[in-house]
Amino acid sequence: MRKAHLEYLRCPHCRGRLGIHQVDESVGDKIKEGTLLCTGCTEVYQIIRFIPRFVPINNYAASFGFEWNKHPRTLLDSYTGLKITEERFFNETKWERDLQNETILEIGSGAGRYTEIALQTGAFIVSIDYSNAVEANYAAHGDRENLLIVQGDIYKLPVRRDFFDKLLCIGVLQHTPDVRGAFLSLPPFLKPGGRLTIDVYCKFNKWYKDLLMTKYYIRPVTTRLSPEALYRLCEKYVNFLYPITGLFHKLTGISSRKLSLIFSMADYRGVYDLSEKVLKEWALLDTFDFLSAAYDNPLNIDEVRVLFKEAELEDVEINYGYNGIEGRGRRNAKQHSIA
């Protein structure tokens, strides 16, 4: 991080300003190793490998840190050569492509799939993840002038309130222990009038559709395994099943997406025009993803509507989208919190 980045940060405990406490190693104008000190409660936070850390490096999101450091580029448009993430980013957010002089708060960055696109808008991005996936994001994008990467907690975000023009939280909420609390923690960090975009896994209203979600039958076992052990099992499972489901799709005409639900193996053949190599990488990555996450808490569309109403957001749009249910809203211009 750079000293100028202190402008965006706040103590997650008392909301006090932070200052540079100690610099142990720097590279140019970037602090690689050091500490931050809260001027209010005197809490000290570490800077490790250029990233300010407000949570333990390893935590309940360790599986995400493992997968994104194992697959740091797999989902990036710059790796696939397609604009899959770019199209999803702008279709979900409905934001302008030129956001010069604006600030975006990204919650749950993973390896930086959406960070890569957000950076192209020209906005300044503060990108936060709870897991050590921040390492992968920094490796890919850490040299960008308009980016600050932080390891922090969605329930105690270490940034300024009433400050950001835009807020993005995609692929995150269902993996938190308290979805409602996680969602309601977000709007106070927007400026009054600032815009928010989230998505969440969809909980089916039809009981027979839930029965097809076979991952929920085996997650009680897979979530108890170490990330390393589960990843090895997923590799074997995907290698064995991938040609079989491909043949099954050809013989029956059942879509790859439906087969994914039944066999608990992600399959994007026929969905995205990716190379066979990348399609199989995506299959392994996403199979591991939905079997390893400590929490998997989907919502139905009415539950999402209730959350937006409780947050008193305006101009609300909620619909079924890319990954389940997506929602957009604008913070009430009269709302104001204590920074």
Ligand SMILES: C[S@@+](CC[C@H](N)C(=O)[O-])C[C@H]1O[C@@H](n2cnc3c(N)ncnc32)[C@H](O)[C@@H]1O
Second form
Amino acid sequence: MRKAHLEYLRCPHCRGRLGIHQVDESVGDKIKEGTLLCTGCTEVYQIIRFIPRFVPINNYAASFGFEWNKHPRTLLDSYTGLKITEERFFNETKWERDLQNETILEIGSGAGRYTEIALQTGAFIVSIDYSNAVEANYAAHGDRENLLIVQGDIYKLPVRRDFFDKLLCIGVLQHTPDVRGAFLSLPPFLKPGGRLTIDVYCKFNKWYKDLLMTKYYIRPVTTRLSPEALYRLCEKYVNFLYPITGLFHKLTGISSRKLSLIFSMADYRGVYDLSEKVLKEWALLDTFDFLSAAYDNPLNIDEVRVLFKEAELEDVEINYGYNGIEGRGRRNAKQHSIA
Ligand SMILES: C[S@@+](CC[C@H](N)C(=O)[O-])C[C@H]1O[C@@H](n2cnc3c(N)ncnc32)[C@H](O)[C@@H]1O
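In place of the form predicted on its own, the structure of the form predicted in complex with this ligand is requested.
Whole complex next, starting from this chain.
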């Protein structure tokens, strides 16, 4: 991290300012190894491989760390050559494309699929993830001057309150143990009038639709396996099933995606115009993703509406979208928290 980026950080325990405590190794103006010290409660936090760390190394998001370091670029537009993530970012957030002089807080950044697009807006980005996926994001984007990557927890965010113009939390809330608590933790970090975009998996509440979500039958087993063992199984499974569902599609014209879903395999054939090789990579990555995540807590649309109301957000828009339910809102201009 760069020393100049200290201004964005706060102690997650007492909200005090942080200072540089020790520099063990630096490269140019970046601290590679060292420690930060809270000027309030004197808690010490490590900087490891350029990234400030505010969470225990072993935590419930380890499968995500494994996944994103195994597939650091698979979902990135710069890898696929398409604008899949760019289109989703702007359609889902409805933000302007030029956000020079603004600040964006990204929570649950994974390998940095959305970080890559957020950077294009010219805003200053603070990207936070609970897992060591931050390493994959750093490898892809760490050299950018307008980016600070942090390993931190949505429930105890180590950044300034009442500060950010925009907040993005895509693909994350359903993977937290308490979705309501995770969502309600976010608005205080926006400046009054700042805008937030989240999404969350959709719970259908229709027995015949929920019945087809077969991943929920096998997750009690798959989430108990080590990421390495589960990944090996997923590789074998996808290699076996992928050609079969492909053949079924050729013979019947019925979408391979529908059949794949019944057999708990992700499938983007017919959805995105990706090469065969990348389509299969996406299938493997996403199959592992939904079978490995420690938590998978979808909400229905009424539950999302209640959360936005509880957070007293304004200009609220909630709709079904790319990955379930999307929500946008603006922090009440009168709201202020104690920084
Ligand atoms: C499905 S991934 C989505 C990553 C990225 N937003 C994307 O769409 O490609 C969910 C991410 O949420 C992160 N996550 C889960 N619990 C978290 C928490 N308590 N605080 C911050 N991030 C969390 C995981 O580590 C993981 O990288």
